[in-house]
Every structure is written in structure tokens, then in C-alpha cells.
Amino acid sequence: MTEQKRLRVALQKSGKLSEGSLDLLNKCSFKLRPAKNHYLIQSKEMNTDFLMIRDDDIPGFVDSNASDIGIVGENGYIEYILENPEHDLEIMAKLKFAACRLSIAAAHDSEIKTVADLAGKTIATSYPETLRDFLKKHQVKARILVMHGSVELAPKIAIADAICDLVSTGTTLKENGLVELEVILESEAVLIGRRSASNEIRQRTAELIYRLQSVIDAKDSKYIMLHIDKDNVSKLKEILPGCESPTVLHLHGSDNKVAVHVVSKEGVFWDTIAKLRSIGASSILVLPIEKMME
């Protein structure tokens, strides 16, 4: 019998891409515990390998099959594919992980309030060929200065008008007096793969990401239960978000009253609870879902 091919999985070595990535993948029983200067963990878990590398090279490492697939920001993977038009890459699933946006913002004293303002201007960013594209597609002639690293401090020392650059609370930015003008994207982290990649590494990839899916599905949704008059179950799927239909239970001594399991998608929060109470809802028990497969 052939040996099966180890597959091959890129992931950011440290950072909160990193972060998010382990985590969701020990969810999924994968067990990583990376070391300081290991650049590789071999999984027996689907006969998987882990390359730990900066998350700046994952959509390199592959699109030129140094790895099977990886787990990479959409903003990486677009500035990417826009500085290599010929790649062979395409997203696989979307992880639900490490959102943020990329945004345009200028000092909150500054003339730039508009994009239309930009025009002749310096704008500094790590992002060059998104914020070219972004552009273009508004037909606006700015000087674009790529910076690694602390791009948020060029309008401070005076070295750009403007930045573009990723924003996840907008801390950052109002710490150093900026304002946000414009998002140019939503991003969040992304499995990518290739596109001319072969079946069994397709088929191993689809089942990887069935398992990815599966925690991200029980990530906000909750198991409950709860003891409510058989009249009222029907007003259950007004107040429960996401609600599914509900399993129905007869109470042993009690002929109205009847036991309410359900799990509902979006979320059970302190202001669901007290509606669940107001038409007569008792016993009420909220539990979180590990997995949950459709």
C-alpha cells in the first residue's frame, strides 16, 4: 500500500494570526505546541506537517507548492495576488478569525478628509499594491512611501500626509491623532490553497476544512434547555437568534409544562435570557457546543 503524502500547512510562526490559527486547529484535536525556534511540528493528526514561517511568505511558500495550503490574513493574500497577477491561488474557506481592515486615515487636524483630497499627497503603508489599485479605481495620483513596520509615526515625523494601514480597535490610530477616511477592505484570516492542486490534496484539504468549519460553527452557538408551558414553544423561535427547531420533551407529573432543548446560532445573551423568562421559561440551562456538524 503507498504511503499517504504528508500534507503540507503553512501558518504564521507568532503573532495574533498565529494565535488564532493554533487555537482554532487544537480545536480540531491537532495538539500543537510550537517551540521558540522550531520552523516545523509533523502532526500524526491527518498526517499533517506545520511549516512556522513569517506570514508575509505564506502565500509565496504556496504558490510555488513549498506547502500544500495555509492560513494567511486576506489582506496578506490580496497584496499578494495583486504583486503576482500569474499566481495560482485561490481561497478555500474563510476562518472567521483575526478580522481587521485596512483604512486610509490622516491626521485629525489635517486638509485630507476626503479620498478626493489625496490627490499629490504621500501616503505611507505596508500595503502598496492595494492601496494602488484602490487608487486607481478612484483615479487619484498620489506618491505612495512603503514602510515596514510602525507606518501609523509618518504623518507624526512628517514623512507622509496620510497612511494606509491594517486597524482592528483604532487605538493605534487615535493615539497618534489619526482618523480613518476610508476602508479599502475587510479582512479576516483565510485558508488558501492552489488551484491546480491535485485531487488527493484537495480531498485532504476538504476534509480539514469540515473540521475547521465545525468548530467555527459552535464558536457563538449554544446548547440550551429549559422547562416552558407547551403553549408557549412557539414564541421560543422569535426570541432565540439563529434558533433551529426544537426537541420537544413531556415533563413526567406535569401536563402543560414540557422541556425545551435547542440550539440557537447567534448567541445567548443576558437580554435573551430575561425575554425567555417573561413567558414563563424556568430551568434554564445555557451550554457552550465544541463541534457541530451538519
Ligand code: ATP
Contents of the next structure:
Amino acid sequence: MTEQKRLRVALQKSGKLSEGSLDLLNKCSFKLRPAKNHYLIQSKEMNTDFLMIRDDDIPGFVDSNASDIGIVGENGYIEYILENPEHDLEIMAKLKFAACRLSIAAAHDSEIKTVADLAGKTIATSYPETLRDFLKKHQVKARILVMHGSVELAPKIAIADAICDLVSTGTTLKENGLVELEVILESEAVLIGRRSASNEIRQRTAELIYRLQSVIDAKDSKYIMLHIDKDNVSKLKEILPGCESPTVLHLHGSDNKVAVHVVSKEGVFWDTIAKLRSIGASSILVLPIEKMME
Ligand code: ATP
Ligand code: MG
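What would the structure be for the form predicted in complex with adenosine-5'-triphosphate (ATP), rather than the form predicted alone?
Now the complete complex, all chains and molecules, led by this one.
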């Protein structure tokens, strides 16, 4: 029997993607605990090598076949493919973490209030290609100043009139007296691979995505058990979206009440519990789900 080729996966070594990437993979039975100067982690699980690098290098590593797949922010992927139109990359899965948006912002007291007001102005960004593409589509001519960090500082020190940067909660913008004008793109962590990958790599990647997906699907899902009047079972669907066909069980010693077990694919919050109680549900148990296999 020929030995299985090792699957090479590029991950961000340290930063806003690394914790989410490690958390997701470790929930899929990997045991990744990278040390400070550890750039290669060889795992027995699924015969995988993890390359721990800077996020900016991940698309290029995968594109040039130095790695088979990688986890990167969608914003980083888009910047790379715009800069490298001949690329061989594709998004193979969306991973539902590191959600953020690339936005244009200007000082709250600036005369720039709309995209059209950017004409003739200078915009500081770490994402020049994505910004250039956006400006071109909106037929706005502006100067792009490339900065590799501390972009929010640019209007304050008057080297730019506006910025184009990643935003998640908006706190950093507020702290720097900036107001968001326009969202250029919404981003989350994605798994990327090569379009020309061999069948073996595709098969190995599909196995990994199956594992990742089962953890992602389970993240917001809850297993709910409760007792309720038989006549009210149909009302559960409105309160618990995603619970198409609940399991209904006979309760010993009761003709009216039944026990219901359902999987709810959306978060269950206190107001959901209050709604369940308002239709007479009792003995409510909400349990986390570790993995959900299709
Ligand atoms: P590196 O040293 O690897 O180059 P970096 O400083 O360039 O790291 P990070 O700030 O860690 O990069 O951001 C990496 C990615 O994480 C971004 O490209 C984006 O997809 C995502 N991200 C950035 N900021 C946030 C945020 N505030 N919330 C969630 N995700 C974010
Ligand atoms: Mg980076």
C-alpha cells in the first residue's frame, strides 16, 4: 500500500485568525498547541502538516503549491486575487468566525460624507487593490496611500483625508474620532485551496471540511428537551426556528402532556425560554451539541 501524502495546511501564526483557527481544528480532534518559534506542526491526525505563517502570506503559499490549503480572512483572499488575476485559488468553505467588514471612514467633522466626496482626496489603507476596485466601480478618482498598520492614525496626522480599514465592533473607529461611510466588503474566515488540486488533495480537503462543518453547525445549535401539552407541539416551530420534525414521546401517567426533543439551529436565549413557557412548556432542558453530522 502506498503511504498517504501529508496534507499541508497554512494557518496564521498569531493574530485575529489564529485563535479561531486553532479552536475549530482542535474541536476536530487535532491537538495543536503552537510554541513561540514553532513554524511547522506535524500532526498524526489525518496525516497533516500545519504551516504557521503571517496571514498575508497564506494565499501566496497556497497559490504557489507551498501549501495545499489555508485558512485566511476573505478580505485577504480578495486582495490577493485582485492583485494576482492569474491566480489558481478558490474558496472551499466559509468558516463562520473572524467576522469583520472592510469600510471607508472619515473624521466625524470631515467634509467627506459620501463616496462621491472622496473624489480628489487621499485614502489610507492596507487593502489597496480592493479599494482601487471599489473606487473604479463607483467611478471615483482618489489617491491611495498604502499603510501596513495604524491606518486609523492617518487622518489625525493629516497624511490622508479618509481611511479604508477593517472594522468589527466600530470601537477603534470611534476612539479615533472616525465615522464609517461605506462598507466595501463583508468578511469571515475562509478555507482556500487550488482549483487545479489533485483528486487526492480534494478528497483529503473534503474530509477535513466535513469535520469542520460538523463543529461549525453545532456551534449555535442546542438540543432542547421539554414537556408540553400535545395540542401545543405545532407552536414550537414558530418559537424554535430550524426544528422541523421534533421527536414526541409519551409521558408515563399523562394523557395530555408529551415530552418533546428538538434540535434548534439558532441560539436559544432567555426570551426564547420565556416564549416556550408562555405556551405551557415545563421541565425545559437546553443542552450544547458538540458535533452535528449530516
Ligand atoms: P499578521 O502578523 O499575521 O500579518 P495582521 O496583524 O496582518 O497579522 P490581524 O490583525 O491578525 O492581521 O488580522 C487578520 C485577519 O483577521 C484580517 O485579515 C481579518 O480577516 C480578520 N480580522 C481583522 N480584524 C478583525 C476584527 N476586529 N474582528 C474579527 N476579525 C478580524
Ligand atoms: Mg497581516
